[in-house]
Structure formats: C-alpha cells, structure tokens
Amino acid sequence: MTTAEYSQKLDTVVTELKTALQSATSSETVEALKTEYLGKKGSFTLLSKQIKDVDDKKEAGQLLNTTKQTLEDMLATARTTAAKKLAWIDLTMPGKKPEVGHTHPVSQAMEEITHIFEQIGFTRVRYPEVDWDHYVFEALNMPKSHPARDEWETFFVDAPVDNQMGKMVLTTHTSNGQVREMERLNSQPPIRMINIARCYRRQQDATHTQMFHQFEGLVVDKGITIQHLKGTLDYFAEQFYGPGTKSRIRPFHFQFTEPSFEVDFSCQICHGTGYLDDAETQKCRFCKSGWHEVGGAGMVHPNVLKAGGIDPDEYTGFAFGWGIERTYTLKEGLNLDDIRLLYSGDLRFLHQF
C-alpha cells in the first residue's frame, strides 16, 4: 500500500466522524463515537493496525499519531459543546420570566385619585365623551351664542341636530356628568360624584393634548359652603402630593360656578417657599412661586341646579375639576416638562413609571 493511499484512508475516517459529530446532541452520543473509532475495534484502530502493509512506514507512522490527534480534539470540542447544550435544555434550572406590562402611568394617576376621594364618600361615576351641547354647555349656563362657548376650542360631530339637546360634541370638560349626575339621583341630594372621562380640545403643545382625562367633582347638599370646597382641596393635596402640601383658591370666572376660583398646590421641591435654600437667594425653577396652578372650583352656579331639577334656594354645592396629566406630572420627582410624552408609547419612557 502506497503512503498516499493510507493518508487517503486516514482522511476518510476523520469525515466520517465529523459528520457522524454534527448530529450528536448528547455526551453519550460522543462517548458512543469514541468507542466506534478510537475504541478497541474502532475504524480508526483497525485502520493503524494496517501501517505495515505501507511501504513507507515512517512517513505513515507521522500521518496516523496527527490523524489521532485530529480525532482526539474533534471528540473534546464535540463533548464540550454537547454539555453546553444539556445545561442549556436543563429541565431542572429555572424559566426565562416574561416581560410583564404594567398599568399606564395615567391609569395609575386615575386609580390614585378615585381611592383618596372614595375613601370621602365619592361615589365614582363615568358619563359619555361624546355627549349633546345640551349637558355640555347650555345645562352649564352657557346658552347658545354664548362667547364663553368659545373658550373650549370644541370639536363638533358631523351628526343630525336633536331639537332639544342640540348638536353632538366631543367632551371639552367633564363638567357634562355634572347635571346628568343629578338626573340620574332623580334630583334627589345628597351628591358625591367624582367623575373620570377623556376630554378633547383643539390645542396642541407642550402643555396640551388634543385628548386628555379630567377628574370632576361635585358635590350638592344643604349648607355646603366655600369651607367645604377647601377642605376637600387641602385632603386631596396632602393625600397626592404628601403631608404638608396645601391648597390654595383665587378669585376667577366659569360661568357653571358662582364664586369661581382658580386652584394652586403648593410646591413639593420647595414646601411653598419658593426657593430652595434657607437663605432664599436661590428661586425654585420648577413653580418660580411656591404654588402651582392645577385646574378651576367653585360653588356649583343657581342656574345649573336648576338644569337639573335642584332647588337652589333650598340646596347649595361646591365643584371642581382639572386634568389628571396635569396633576400627575406636578408629583415630586417626575418634572416632566412635555404631557405628550405619556402618549408617545416610548417604551424607554414607560418603564420608568
């Protein structure tokens, strides 16, 4: 047998291993094709045993201990990667978890609010967010051609007009729950409502959204006063934003509501002081003032107890109501400078909260 026959040979062998290793999965599959090549009766074994049949034995005696060698190390990289694989596939090591969501952070805000006014006696209630002028605006004291209808940047419905309730809009406020609400009790007080929907206006920046949720609250009872309206408001502000927080109302007009007032909480980074150092030389850049501006109250104007079938001599009643993305993004820590930010789907935004 010539040499070049007997490498020929050798090199056959080491084919057939590899390809014989490729579809090995499993250490006992490797030990298994040890046994076949390098074992006792092996191919490999009984191919060495034929070097004296080679007319060159010196030359074939270096090719048979580097063909062994090859056929050793394609068996431990084999043996390796097997027992890679078996750890991979272990039964016993415990599961990869999912990635779990979680609930919206203005989902968050929304159960926030509903629990702290629950725990008051609100009853949570939700009405339409496509709904008639009617309970929108006139039932509000905003009669037709009213100029105070102009403030709301509405969205009207492409949809027939109903001769009593008027045209279809899209919700500017909640404040469309506020008559329905003392409908739906039959006109009967007392009312603690808190009602939670979408809103939608035409505006669009950092500080606004075309849609957005607003929390409204009412309230009707005999001898409901201002003092009540604020001590709701200074239980909310601490209960959101944290011992210590405060309330505060200044004069304003809506024309649902008679006094109006506009509504400021005062500062988490600053506690109200407007500075952040003792010494006061240093202005807080968040609210610049000590107070932040968060929405509108007010005692619920004669004219709407009347929509709703309220005697307004003989009952009185406080509402409020604002954004919830507003009131959110005002929470210590957060200083989101950009509302549009929690409708982005941005999931690197969303996993923080």
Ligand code: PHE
Given for the second form:
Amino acid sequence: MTTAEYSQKLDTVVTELKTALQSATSSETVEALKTEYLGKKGSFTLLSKQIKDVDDKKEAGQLLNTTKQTLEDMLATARTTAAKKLAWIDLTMPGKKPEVGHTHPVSQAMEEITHIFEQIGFTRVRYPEVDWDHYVFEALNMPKSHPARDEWETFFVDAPVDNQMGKMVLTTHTSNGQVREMERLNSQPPIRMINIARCYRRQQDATHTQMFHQFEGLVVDKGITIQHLKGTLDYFAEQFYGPGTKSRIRPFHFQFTEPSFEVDFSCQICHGTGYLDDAETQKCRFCKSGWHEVGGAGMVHPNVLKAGGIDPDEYTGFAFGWGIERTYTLKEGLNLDDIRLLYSGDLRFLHQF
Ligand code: PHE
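In place of the form predicted on its own, output the structure of the form predicted together with the named molecule.
Below: every chain and molecule of the assembly, starting with the one above.
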C-alpha cells in the first residue's frame, strides 16, 4: 500500500469521528466514541496495525501520530462541550415548587376535637403517657389484683416500684388524667377537662394499634347529671360528624363510673337507619345496625372523686373517653378498613388527607 492510500484511510477515520461527534451531546456518548475509535478494537487502532503493509513506514508512522493527536483533540473538545451543557442553567425557567406538607390526619382530628370542646368551656390538658399504677388503676377504683384490671392489656415498665404509686405502666387509657386533674385544681371544682394523649395496649390487628390516642372528658361540679353528659355527647356528635348526628348511650360497666355507658353515634352513611334505601332492602355495609360504638362514659364514681380529694356528697361529675383513630375514621366517607395505615408512614396514603 502506498503512503497516499494509507493517508486517505486515516483521513476517513477522522471524518467519521467528526460526524459522529456532532450528534454526541452527553459525556457518555463521547466516551463511547473514544472506545469505538481508539479502544483495543477501535477503527484507528486496527488501522494502525496495517502499517506493516505500507511502503514507507517512516512517513506512515508520522501520519499515524498526527492522526492520533487529531482524534484525541477532537474528543477532548467534545468532552468539554458536553460538560458545559450539563452545567448550563436556564434562569428564566419556572422554579420547581417544593411539596407542601400538612399535619397528620390524627393531629388534625386532635385539633378539631380540642376546638369543639373549647367552645363549651373545656380546657385541653396533657398528662403523662408513662404513669404510675396509682393514676391508671388504683385511684380509679381498681384495687390491686382486681379482675377489672385484666381488661386493659397493660405494658409494664421495668422500673423500681414506688411505695405509694406502685408500678410504672404505659397508660392504657386517658382516664389517668382524671385524678391528676382533680389534684392540679387542688380538688376545687368546677372541672372541665379535655385530656388528649397516647395510650398503649398489647393488641394489634386491623382495628387496633399498640399505640393509639384517646381523648378524655371530665366535668365535675355541683348538680352535674346524666343529662349534662348526654347533652355534651349530642353536641360533639353534631359538631364533629355533622348536623343530624345523634348519640346513644347503653348500659355498661367501668370501675370508675357509676352508672357506666357505652357510647354510640348514628351512622353517617345511612343516618342511623341501618339501610341505604327507604324500602329497607339494602343493608348499610358501613355500620350494619345504624350505629357505631365509639367509647365509654359514665358518672364519676364516688371513690374516684374521693381519690381526687373531692367530696362526693357535694359534687358529682361525668367522664367519657374514646379513641381518636376510631372516632376519626368513622367520619363520613372515610371507610378505613385498616387503621394501621395511619401509622404506616406511607405518603401515598397520607397525601389524601
Ligand atoms: N377509659 C375507658 C376506656 O378506655 C373509657 C372511659 C372513660 C369510660 C371515662 C368511662 C369514663 O375504655
């Protein structure tokens, strides 16, 4: 092969790379082209091996060197251009909106519940979520080894036992706030407390989480009757669930109230009828009976008033307490079949509220 022929072949490689680099916009493509031309099996490398067939090897060697230099220069320029492209910023482009967060649905419910009760003169308080047996059980008319204690699936804290206060437990209900509130007010009614806090029980399934929230109402004054309790429940039902919602109380038993009740609210979907149509052929699948059970209530037991230093002959009171998660998920349209979702931390779920 003559030097001229060899030179022409080398020129072709240069032209090819030039064309290829014109459409190479990213650093990755530039690097790929480098391998394609200068790599072990690259077209330039293969051509350089043909030097043995050229007549004038000295001249051919010089040609090879300059061509290699040209190819490397072209690649270097293309590399810089690609890097500059990456760093280029269009300052006139509209900005990216940062995502705006919002409070957790359970926090929203707590704020709403607080607001509803503040309207009628209740004060929001918070009491310990790790508390003494005394406030969680003993002062609530549940003496040691009383079977009623078994209902509360209690977590006990591995801490020294106090002579007067007993063991330390994770609060199983917000009722621990009752005697604490009486003490805070130096046993001087009137008391109108709304206590919202975390509670813990050893149970977990689709409708229970080991950690949940309760809100507890306590009213103590002269002449407080069941009528006041019922009126307060009806007021809450209408405020929280909407006009027309009714409350219902059914006889029950708690150690710390006498009489005691379970509290139901009429269903939002079927308006308490249990049916979706007037002919009563289609059962409401949300409630099945027209009512949803939400929690407990009752007239404060005289022993509890005494534990808080209040004379039960002079004062009476009512108390109620139930779960925030359950109360919240009963809201119209929110047919949540697994409350554990509330604590899954899954933003796809939380964004909906
Ligand atoms: N503490 C009870 C529970 O967790 C509810 C309750 C509160 C009942 C106040 C009566 C009075 O189930």
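Positions refer to the first chain, counted from 1. Bear in mind that the values here come from a model prediction, so they are computed numbers and not experimental data. Just so we're on the same page, rigid core means the largest C-alpha set that superposes within 1.5 Å between forms.
Once you line up the core between these two forms, the Cα of residue 72 ends up 2 Å or more from where it was.
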